[in-house]
Amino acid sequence: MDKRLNVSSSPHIRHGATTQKIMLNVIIALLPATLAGIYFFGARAALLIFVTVLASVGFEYLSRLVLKRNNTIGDLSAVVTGLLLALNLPPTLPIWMAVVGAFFAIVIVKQLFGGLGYNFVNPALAARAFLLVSFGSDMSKWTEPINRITALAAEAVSGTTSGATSGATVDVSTYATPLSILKDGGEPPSLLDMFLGQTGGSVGEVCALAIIIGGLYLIIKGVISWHIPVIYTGTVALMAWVLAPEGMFTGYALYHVLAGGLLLGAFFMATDYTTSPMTKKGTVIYALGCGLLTIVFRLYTGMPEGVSYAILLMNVATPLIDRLTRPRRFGGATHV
């Protein structure tokens, strides 16, 4: 037995987790929301997801080649970025716009700042914000999902086959999202419909059940902790109830949790290692900030949704939060 003492630089505590393993777990966790999006929006959603992921991987490879850096497509981070971006897009968005979004996420936000671990904001959310500013009309065209659940229930009663269960196309007529309906004072869909995916919205945000399953998988596997998702969604629920337009303590707390991209953002984007705080106190401040900004955007601006901008703003604030909440060195003073 070799009893030599090996001297090496820190860190001396090592873990078996690798970037590839972490990203693979994120991909697995996103599968329920991905499959639900394809199920409810048909083949067009599948094509959008495939092209966006493929474009993200391709831009990662080409940008690393041009910048003369080591190839990193094997770490699967580009796949995760492409998948998250696709799940944040309307199912009928023109394919070329999704490719532009993938270019912005990978090349501009990620690689030009040094690659994985150096981006100061979440690439997928930054690309979504860029597309929303550049192609606002197309990014705001929502469609009604294929009403498969209702059709299946009708089939069970009547014994006939409904076209809704077999169709693979998306109804391209304009369809309001739950948050848009709430903003306009209309009659919102039921909580059950939002939980199961019978509402309009982005490909991956409509089925709360699928997102929660994926989020719980990440927590159980230890990829993320529960703190950011729970504090973030809890803050939105509490403030939506308290600051309701109709009067204090009369808001739709659960409605704001299930509607829009809150759950997708809380589990999969606000928890990004690079753009979220490293300290426990910082994590609490960060999650509270995400929740407060989200509800401010939803209730007091012209936008029905606010998750993307809330997380992006807190991403930018993360270095300052880390600086203000870093623990004091043993025997030393805190310097800000």
The other form holds:
Amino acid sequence: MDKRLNVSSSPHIRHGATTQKIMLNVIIALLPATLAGIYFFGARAALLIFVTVLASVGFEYLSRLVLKRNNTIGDLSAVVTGLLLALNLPPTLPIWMAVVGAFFAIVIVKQLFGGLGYNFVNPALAARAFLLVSFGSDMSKWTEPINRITALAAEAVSGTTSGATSGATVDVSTYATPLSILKDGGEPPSLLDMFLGQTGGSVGEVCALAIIIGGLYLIIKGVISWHIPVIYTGTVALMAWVLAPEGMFTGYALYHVLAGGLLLGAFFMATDYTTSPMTKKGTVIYALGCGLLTIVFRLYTGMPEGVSYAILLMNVATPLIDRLTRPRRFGGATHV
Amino acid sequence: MAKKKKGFSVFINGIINENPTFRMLLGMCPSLAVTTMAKNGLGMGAAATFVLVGSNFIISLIRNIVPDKVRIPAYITVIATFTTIVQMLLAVLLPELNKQLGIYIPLIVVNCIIFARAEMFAQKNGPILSILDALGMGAGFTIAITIIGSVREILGSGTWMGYPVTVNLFSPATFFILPAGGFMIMGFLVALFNKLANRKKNDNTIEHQDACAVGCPGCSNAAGGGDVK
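Given the form predicted on its own above, I would also like to look at the protein as it appears in the form predicted together with its partner chain.
Every chain and every other molecule in the complex is listed next, the one we just looked at coming first.
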């Protein structure tokens, strides 16, 4: 693969991209969100991320061994799955549950269906959904971030120590996420707090800034195209604005974009190559579907968050979208 | 001697070779719907076995009297009679189980295992063999759905037959009680059962594979060749 000169039939000019390089780029893009999560939720979050990634790679290795297939841990896809799964978990989740989640993602959703490129839904999201229905109480136990940037800044300005940064251990108490506050009709946190990650939530979903930095890196590197993230978040913003419970055209558009796992899902999980449509037209339909389903789940069901289920449902619909938008062969007949 | 042996093989056939749930994939509806607990599986299996034995016996007796054209309505009447008996007995003797199994007891009338055995076996064989076949099929069905129920109950509720098992080991994963978990466990058990049941046969199939290997390059059904358009 390292040789640039290939003595073979066409194509003769090859792009340098390999699975490994793409996955490495995704890992680099996830680093800001990962570091932000560790900064906000402390060593417990770091341990959770480390164990989940390790377990994912371990299960990938073992399942390939048992199924007598060639070993694929070198392509780093298991690292990406483990990292994405960990970023989608609450920071206080018992470690063994994260390991069970990694098993579900890698062995059941990915390897039993044939490995990378054959999984029918996104493995990390499927594992998250599995954990959510299995261990509902542990999966919705959110904690307050340890470090509060806005509070620190206020201290620096006023010169006093308010104690906002002290004393907060990770498992002090349950803490509401922005979306659950909105659902229960409370006073939501400020947009700046949500943009920087000063709210309750999964390890990697709280800091919108870090996710956007990673997402832009992926778009600039050409790993993903802008269509899915932009159309997905745009649909959610528009529909949240239009379909507000208090009356049409009065919703918190930006609030729904920054809260919950929308940005993480739109940049990193809805864009999974295997489970998103191949054509541009298909991609638009897929992203619109994700956005509409997300807003329906958020506003009209008992669940506060709907990103993971929305993406999973559109993953399942992807083969149908691909069939619908299959390009016509050049010079072929007009009928499909 | 020979007849005795045949009877035994008819009985065993329903448990292993033609296990209705794991091999024939018949009766999926009750297999998935009521197996959230091992006890429900056992109860459902017992009820279905009772109906199966009764209907197979009666149908094998009347098979020469009933005209071919109206045999299906006739079978349904026989099966419905036994289902009604089971439902009434359960309501009196085990009201709790009856409540849990709910609609799936009356639905035994249209259970495809019972239909399949009436159509494929009782219609062509005498009453003794038909009873043995019904017992074998009923046992196979009961064993299968009790295993599914056990796995789902232990993983999903942490109990077995209602007794706590995993209290101090791990907290149960509700996923396995839900329909999606049922399908997953079902798939795994079918795969496992088929692997175990096919192990003996593998020795015989090697010869067949050798003969086939010669023609593979030209064979249009070779793996991967089917999807190219």
